[in-house]
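Only one chain comes next, encoded as structure tokens, the form predicted on its own.
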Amino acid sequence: MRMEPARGLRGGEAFAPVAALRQRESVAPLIAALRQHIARIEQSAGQFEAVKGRGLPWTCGLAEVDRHLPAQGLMRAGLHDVSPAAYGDQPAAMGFALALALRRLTDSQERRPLLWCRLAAQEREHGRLYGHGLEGLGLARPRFVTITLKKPQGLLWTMEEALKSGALAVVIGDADAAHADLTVTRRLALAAAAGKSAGLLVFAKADVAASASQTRWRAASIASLSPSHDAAAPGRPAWTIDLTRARGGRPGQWILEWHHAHSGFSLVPGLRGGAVHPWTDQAGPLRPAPGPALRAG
């Protein structure tokens, strides 16, 4: 038999694969050191930002929480975003979102209102705010301002606008992916970033797109427990809590409660005879569980 050479090939295109092959290998550790690079400037940027800003480091006041978050804590000067776990579970992360904001109003030299901004739609879909239920969650009237809207563009617009003029110390707002996206999430956060404010997104759906949130949460509704002396009382706020993103930090899961006299989280215990945890044994009454509710990444 007599080899004849390829026919149709140039010179150098039969070694095509493998020029490609050492041409991947040559720049998988140039996206490695980019990627460490790209982690350093982010961790940097919120040390830079808590020397800087004024006021204590904002936190969520539990260890098991704070430790998942950047060093500094939450950046005060920069976006966040919360959305609901399923359909349903918007006022959840409402409720979620305004104690995320109470944290920050804590802090005694924060002496700045809030504003909330809601959309009109989403207004007829879950309800209005109620003035004296945000008091009984911990919010003064004095440091509570709100403003209904009933185009999305032009509650981005007015978010916008809030964040860049300083007044304010917390600017929340009702988002939906199909207008809050990665363009506009940078522009919000630029202006937080020049007014000195904390942005806080509120989706109204959980398939939410890329943002330019520092960090990302998502929040469910649960039963709360009820106090003890009464069992047929309702018990304080609870939700689970996602944390998806956290630049400087890394991703967790809690159940967690809030407590309006401190303005503080604390951990869920267990509960046996319910669907909150699955690895609970199912029979029997209701009663705490030994040890914390706490699934952390």
Second form
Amino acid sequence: MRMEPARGLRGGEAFAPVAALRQRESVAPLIAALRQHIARIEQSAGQFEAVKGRGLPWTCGLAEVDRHLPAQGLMRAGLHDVSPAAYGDQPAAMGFALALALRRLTDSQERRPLLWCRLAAQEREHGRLYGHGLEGLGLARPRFVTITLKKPQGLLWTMEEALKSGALAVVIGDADAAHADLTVTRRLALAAAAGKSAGLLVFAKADVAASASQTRWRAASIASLSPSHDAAAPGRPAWTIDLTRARGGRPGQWILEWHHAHSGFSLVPGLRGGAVHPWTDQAGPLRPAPGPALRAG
Amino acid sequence: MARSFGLMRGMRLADARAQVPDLLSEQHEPQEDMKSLLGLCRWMERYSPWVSPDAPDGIFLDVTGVPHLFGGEEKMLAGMQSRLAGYGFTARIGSGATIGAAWALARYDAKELKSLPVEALRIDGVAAQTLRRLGLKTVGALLAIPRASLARRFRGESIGENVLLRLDEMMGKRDEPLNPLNPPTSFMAHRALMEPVIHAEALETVLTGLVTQLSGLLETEARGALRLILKLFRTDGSRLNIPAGFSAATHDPRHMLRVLKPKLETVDAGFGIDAMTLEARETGSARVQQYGFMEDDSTLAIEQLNDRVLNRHEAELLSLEEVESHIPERAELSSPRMRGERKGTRRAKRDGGGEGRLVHMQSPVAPHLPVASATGPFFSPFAGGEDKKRRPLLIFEAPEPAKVIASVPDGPPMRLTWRRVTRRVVKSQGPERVAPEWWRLGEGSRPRDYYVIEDEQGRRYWLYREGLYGETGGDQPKWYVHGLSA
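For comparison with the form predicted on its own, kindly provide the form predicted in complex with the partner chain.
Next comes the full complex, this chain leading.
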């Protein structure tokens, strides 16, 4: 409905743009209605509905990151993916998934517990969850439940049941690309919407199949900032986070640090070009920043 | 019947063959006979759960209150007879008000009890012969005799000699209980189908009806089921048992249905199922349907989820509980989220009498499920993270051996080789000395020095050195990777 430049119009038709202008005034509600219609078709209505007191939006707490997420943050009753960048980054991916889940649970109205479904093979490979370590990341024991299953299909079934039941706030599950395909993830997303719980899949390998999740993250470890009192000690958990896909948002990359005391992220000053690590001055395996997404400070 | 051919018990096979030339004979296998008798008993459970075998060739059934389900007593008995005939059994069925009467009427033809011969009293041969010699040939004649004289004359060790006892049992003056094969439960729902059913949807419909009926029974008695057994009777005489268990006594029909339905899907109906029984084998008092004011429905929902997953995959929801112990792998116990009253402290029964004590982080409001306070429910109480001992997110069940090179023998690691990959250590924190528990010195464990290290890629490991350098008489210290951090 752009106004065409008046070319070759005679005087009498100069009023046509004015008429078009009058029509434009009714455009904004029309566009809003169209957006809602599309949202309903895409069944991602949560993004465009106003938050009707259902709880605080699920954000990372950082403006730089939240700018890339859809308007209401991550979908509170939806499915999200985290995968490691390489084989050895699995603990980082799990830690980041837990950090995201804890962000979801900062809502004081949310009192349901968190369930982590583990695969027995994963437990043998990378270890089982340790309650003291979970506390160290900020999760209190009374609200943590875990279950270990032997088969991936059983795990996905359990995740679906747990999400549907609405008894849990967040359900994290170990997944692998072979079993968590588009159909299965779609079912999980629907189950999450039904039970108003959030689902988080932590993939075992870096290569991931198509998935119906709302946001897809990739995590990799990165050297941490030593605490001030001990220059040689490891500091807070820090990860290179890659938002590879966000429905209704834009992808981005950041280096984030997790503060368990207030369950929040902090952004590490970004890197450009030569990708020199700010703390250790080493040339590490970092990807160069694609521009405005990473900015210093 | 064999007697009509001139055959008697205890005859030799050759003599028998002489009497009846084309006699078929088979080996007598009493155990197999008993097995098939028991199998037949189980099949008869479709009529009533009070079934007891009467070796070697009889079955007792208590059909109190049952005949109306089958359209009356005669129809039921006729139906039984025809079905048994269909399986190849010739059966003589007798029904009476007491066990004795039923036994007698099954084996001896008589219009009424009085005209039964004395052998029908289940007494042994000697007593029966004595009675005949005395001129007492029928039960009616016995009834006319004064009881005291019978008691005096027929007294003995075994019940077969006690004529009066048997008479009283038959007449109902003395109670004789039936010992059923399976202890019957009072909470049972039963459906007999007019036609055998093969399809799963039809089975589900019947199951829904059964569950509704059973939950109604349980609710009126304020009981809940802890263990359920669903019995499916096939037309070929076999029976399927499907068990289900619950962590908390429940009489919620939807929950029972949700747990039983998936199990029904794997059922092989054979040629059809024509009767179903749902029994609550174990019941507990149903919990009071009132939640603490901080709780909400999610408590119940979690238990039901637990039941569903437990019944389907035999894995249950566990919570990680703290155990007071210095040794990291003993400092935690994963235990099922149980309902019911929890005791304040429990002795940990790990490693054959472990010494750890379980510390439950609970609030007194809801003893069976911890309730979070309104402020920051999910955050651990340790706000000053730097002070707390650092622990990894993931811990290995068995610490994995690793090769470590340190600049000085007692110093922090500089290079780590683990799972065939060598990494350079950039940061490390430690050592944290974990001494073996002195009350377990008998095991000969050595002290450990834990280090939290970070390699050049930022991956964090939690490893320890077991043993000290320069220990006299000990082996070289070994390094192990115990856990990984995020």
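Under this definition, the rigid core comprises the largest set of C-alpha atoms superposing within 1.5 Å between the forms. Nothing here was measured: the structure is a model prediction, and the numbers come from that model. Positions refer to the first chain, counted from 1.
For A63, a C-alpha deviation below 2 angstroms is recorded between these two forms after rigid-core alignment. Comparing the forms between these two forms, the C-alpha position of A261 differs by less than 2 angstroms, with the core used for superposition.
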